[in-house]
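Here we start with a single chain on its own, the form predicted on its own, put down as structure tokens.
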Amino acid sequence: MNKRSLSYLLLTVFLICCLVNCSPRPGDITIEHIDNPEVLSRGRHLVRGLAACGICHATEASPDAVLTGGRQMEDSYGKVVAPNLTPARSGLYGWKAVDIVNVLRLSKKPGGERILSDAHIGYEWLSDNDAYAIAAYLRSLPPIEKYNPRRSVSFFKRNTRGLFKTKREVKGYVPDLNPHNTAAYGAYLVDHVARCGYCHNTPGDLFNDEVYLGGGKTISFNGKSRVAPAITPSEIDGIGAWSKEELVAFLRTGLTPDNKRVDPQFCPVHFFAQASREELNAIAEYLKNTDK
């Protein structure tokens, strides 16, 4: 190899390192700077909108609440108050997004301190870009100072409950579904953005398996309960007898096709509104056709 092409190749080479060390790999975090409008235009949307983040930590069920958290929830370690979501420091003062993102996907606070899953299944398979916004649009918010009780639970009840959940570990990097792939972007939407399961779920025991969207779980908030609904393709016990479109209209309004109207203090549908008609057709599609 004469001088000439030895030069070349060395510059080829060199150009190619650079383009690799310079170009964003996947799992590379890009969006730490909660200045791009874009990033936090996202989070906005899916704080406020689908992930409804203010059903548990807004002072009330509605999308334009402050996240100072306060409202009671029951899981399965018993009741507890919603944190403050406000980078206060009663809320998540210091926090990068990186550690909220922990929070969703791992449970697990800065310094390691775990938190119980119960509330954030799903959100471990948010992609990458949705969870990473979502923290940029939380870290902008104004600090608002409010602290909200925090409950002890006891060694015996931590190592007893729960015994056979599965936990399901998130490696790498996760990416983002095309909408226009209606069935996949449909079902993300429903388990890992709207989680519609958390409530949906028929819960599972050590004789029976959890059933998908089945219904049957007791949902309480600030003292009150209401057994959530199946919401399967059954015409019997669930939505089958629905038409699509009379599904995104309840997702927008909260009305049932025979005009009952559901209570937004347990069904998010104010946070449903804010959602595009895009993600209501995918959510309405997935639903009418699963057979999961």
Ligand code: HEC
The other form holds:
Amino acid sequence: MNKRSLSYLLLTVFLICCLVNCSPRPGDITIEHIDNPEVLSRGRHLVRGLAACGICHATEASPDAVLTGGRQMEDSYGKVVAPNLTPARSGLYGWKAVDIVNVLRLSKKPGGERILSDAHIGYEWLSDNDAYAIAAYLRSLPPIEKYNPRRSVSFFKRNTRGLFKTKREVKGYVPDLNPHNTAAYGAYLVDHVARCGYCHNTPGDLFNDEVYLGGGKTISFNGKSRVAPAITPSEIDGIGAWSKEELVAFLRTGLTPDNKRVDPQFCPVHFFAQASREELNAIAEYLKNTDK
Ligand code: HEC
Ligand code: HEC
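The form predicted in complex with ligand HEC, contrasted with the form predicted on its own above:
Let us now look at the entire complex, which starts with that chain.
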């Protein structure tokens, strides 16, 4: 082998190694120094803001409430109480950041046990940086003991319900979106951070597909329920008649243009109010144009 082909060979081997290393799988990702103040404040901003973990993982839907779990809701397995997310024995004691990311992405707990992904639908495409920032922030919380009832799901239920919902495995690196690309950033925030569709999509059934932001799903917390309305750009049954500014104002205050106050225990407007103006503008921009 001459010198030239040897150097080509070495270069090829080098490039292959790079490619293999550049596509880490979840679980392999180790983001160095994630416990730095910038990452923690990003995590805090998301958890207490658009990602609104506390709408379920606190007894009261407020960004200031401790994340010790406690709200009861329903998913396709039936009633469930959201667990304690603080690093207490009754919560996430001993969990590594990647363990928390794997719950959001793969619905998998550290021991390999799977949880139903209904409540977290959409978060699986959080960018790696955002998912790790959320995990780092939860790990930095003061541990507060609170034991919430755990449900046990029968083997039969586990194998007959929600089967089609647990097949969304996200593998590989999910990059951040550029906030200046407003429409794409808005779509990311709506679908994967604030997850408006988790409540506002019309549920599908055997014969009908789910309708994006079409409304009609009943949302229950602690035995009370509300129906989430349509938030499509339709002027008839959606929010097409609202201006972008009115939509941003709604997300900050929970007040509709005709001065109706939405119930903040159901639509997480107290959390959305913590988001930045740039984030809320991107959401409004995207929602005004979802069908164009
Ligand atoms: C719509 C309600 C809801 C929201 C919002 C929500 N969760 Fe959850 N989460 C749940 C429920 C319900 C469970 C328990 C599921 C089960 O046991 O089957 C859970 C389980 C978990 C677990 C596993 C804990 C354990 O001890 O088993 C973690 C970690 C978690 N959630 C993190 C988060 C984070 C981080 C956020 C915000 C980015 C979040 N969740 C937002 C409802 C929610
Ligand atoms: C946890 C469930 C949930 C999430 C997540 C959620 N909403 Fe809501 N939303 C509701 C419910 C329930 C109502 C009706 C509340 C009521 O009747 O007081 C509502 C009401 C609204 C309304 C009032 C519509 C009208 O015509 O009066 C708007 C607008 C709205 N939501 C927008 C959003 C946007 C935008 C997002 C995402 C950024 C979002 N919601 C996320 C549950 C949710």
